[in-house]
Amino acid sequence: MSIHNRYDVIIIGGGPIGLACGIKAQDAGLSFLILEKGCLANSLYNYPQTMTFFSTSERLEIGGVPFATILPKPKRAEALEYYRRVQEKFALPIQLFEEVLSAEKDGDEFKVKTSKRTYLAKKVIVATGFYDVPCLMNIPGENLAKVRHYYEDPHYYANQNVVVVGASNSSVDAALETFRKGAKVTMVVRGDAISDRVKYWVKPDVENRLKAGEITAHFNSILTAIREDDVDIQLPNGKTISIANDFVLALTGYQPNLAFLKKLHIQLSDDTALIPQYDPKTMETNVPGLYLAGVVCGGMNTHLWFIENSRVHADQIIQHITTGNT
């Protein structure tokens, strides 16, 4: 692969925080390029089609561009259109469907190799999010076609026997929406209740459906095996039951691409959180000139960072790049 243009900064990830970094780099007069392995705002694109954000629209804004919505909280489609217009407004240079394979330090520069070409950059910002790598259950049958780690639209599951694994926002949304399309829904939950992090206007809805017996939930239970026509569920008393099943929505959470971070020589904490090493004032990692921005900073603790509280990372990083100060 031939070497293409040299840049002051290459930003890996074309989501909201990657775009925010691009806007700040542009304001600072830096040459930069955003590289995204999928479509624009790829992680948001993979959200359920009917998803409503927890945050209000002004907390999702970047670049000083107002995010107008007629709803109290925006939906996925509105967010995708907003970030597309932001990218268009600032004419941010971005290469879509171009995956970064490596970013190795080569003297004072990084040699960034992608699926299509190679670039040189003085600095690299990783803003890759966490939605691309599902947390697997590692049980027999998980590789069957009936198992989905992403949920898109409820109509597909109309009149089917659906098992939803988990009790987070995505799991509860899937359970309620498929139930309302005529699915027979069974939730399998490791804990003893619906998560307290579930959206406050949704939590009473699912709890009422459970009380009414319209949705079945097995708490303190785990899914242990999946077959073409049924699944096994281990109950808290140790007994295993089998129930008829057409689809399993294993919405068990997601994690950053930790293997990619390791490939970049970013050190991870030696506990189960696997939090990457970085300076919280500058967002620079243990690799000089390599920065982290957005939810990727939380490692396995994916509830720590969101769009609204990580937008500031763009300011911190570009300030450090341009002045060397925090």
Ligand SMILES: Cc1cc2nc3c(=O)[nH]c(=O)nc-3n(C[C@H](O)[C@H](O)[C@H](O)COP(=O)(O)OP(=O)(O)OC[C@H]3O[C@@H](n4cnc5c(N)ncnc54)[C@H](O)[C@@H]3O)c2cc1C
The other form holds:
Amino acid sequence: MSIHNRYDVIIIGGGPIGLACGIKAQDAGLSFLILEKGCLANSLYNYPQTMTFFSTSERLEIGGVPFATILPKPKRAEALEYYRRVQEKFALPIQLFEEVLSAEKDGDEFKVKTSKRTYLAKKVIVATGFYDVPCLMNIPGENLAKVRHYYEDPHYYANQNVVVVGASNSSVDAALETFRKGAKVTMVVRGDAISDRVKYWVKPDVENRLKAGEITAHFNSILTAIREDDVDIQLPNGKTISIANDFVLALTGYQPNLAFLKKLHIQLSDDTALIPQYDPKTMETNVPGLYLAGVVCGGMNTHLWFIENSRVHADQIIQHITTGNT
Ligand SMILES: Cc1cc2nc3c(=O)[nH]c(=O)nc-3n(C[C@H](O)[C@H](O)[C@H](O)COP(=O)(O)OP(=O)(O)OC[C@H]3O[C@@H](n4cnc5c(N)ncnc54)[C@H](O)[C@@H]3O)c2cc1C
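Could you output the structure for the form predicted in complex with the ligand, given that the previous block was the form predicted on its own?
After this comes the whole thing, all chains and molecules, with the earlier chain placed first.
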């Protein structure tokens, strides 16, 4: 692939939706380049290794390429294989391990600075997702090496005292898997129950493990301090207990890189949702020529957008770029 420094469109982010935008730009005959700071489909690569999508495979398809899987819901490894094959099939130009640092308007064009070089582009699409910035608990000890905001594989935690913070899909998967590899698991949950958003076939499993006393859960409770050998948990009655602990899996959610969006001069809503400003018909932001695509659109409401319902952004954006219409 030859690299130029001037393009019709630069797409920031080589996840499913960045790739979908690339396919549509290619269909429209635009010159374009995808810039990805990590590996191809970097967010998916960093998902738990055994993760199963809640979507059925056809809902994750892009570019009309069938996503064939044996079971209805694909595993992480199948999705990685699929998106890699899609990128290969369309020969989508992509620069990996090249982070975009800024995109400043310079006359009619954007000057896009990366960790490696500078490009010029008439339009820029921001498809940067929400998986790079974990939501922190901001408690003492959170910076210890034993605290993980990403969970990879259960075997690492065999015979260990593990605290899992949260009761969403990621937390429940981690609690069940590490329990089944011999960890002593304690869940610390701010709410009063396992989240209703937990995959419907997983929820009864964790609830039954709690009922059987195989996994302990403290509901309406918060983790207040982490030390090398133990942690403090504040219970609903206001009392604090300390329990022995080797690892904390703080799977408390993720948020888009809001500092990056601000640097691009994208306005955020002034409520706690911090939703970036864009026209829902065209996906153009308050910065003319700068578009948003994919799950980054939800701001702090990361449950609003998925691959399933945001792959359509690619059509909307490229249609607006090529015709000025929606
Ligand atoms: C554990 C988990 C399970 C999920 N399961 C499902 C599911 O079953 N079904 C579903 O539809 N959705 C699911 N989602 C939600 C959503 O589909 C994913 O977040 C998906 O990856 C979103 O695609 P995207 O292309 O918008 O963003 P991402 O896949 O996050 O892609 C963004 C890319 O941008 C790159 N990037 C970020 N900043 C820069 C920069 N400055 N320069 C260059 N590159 C940058 C990142 O490295 C990343 O590769 C899940 C999310 C999580 C976290």
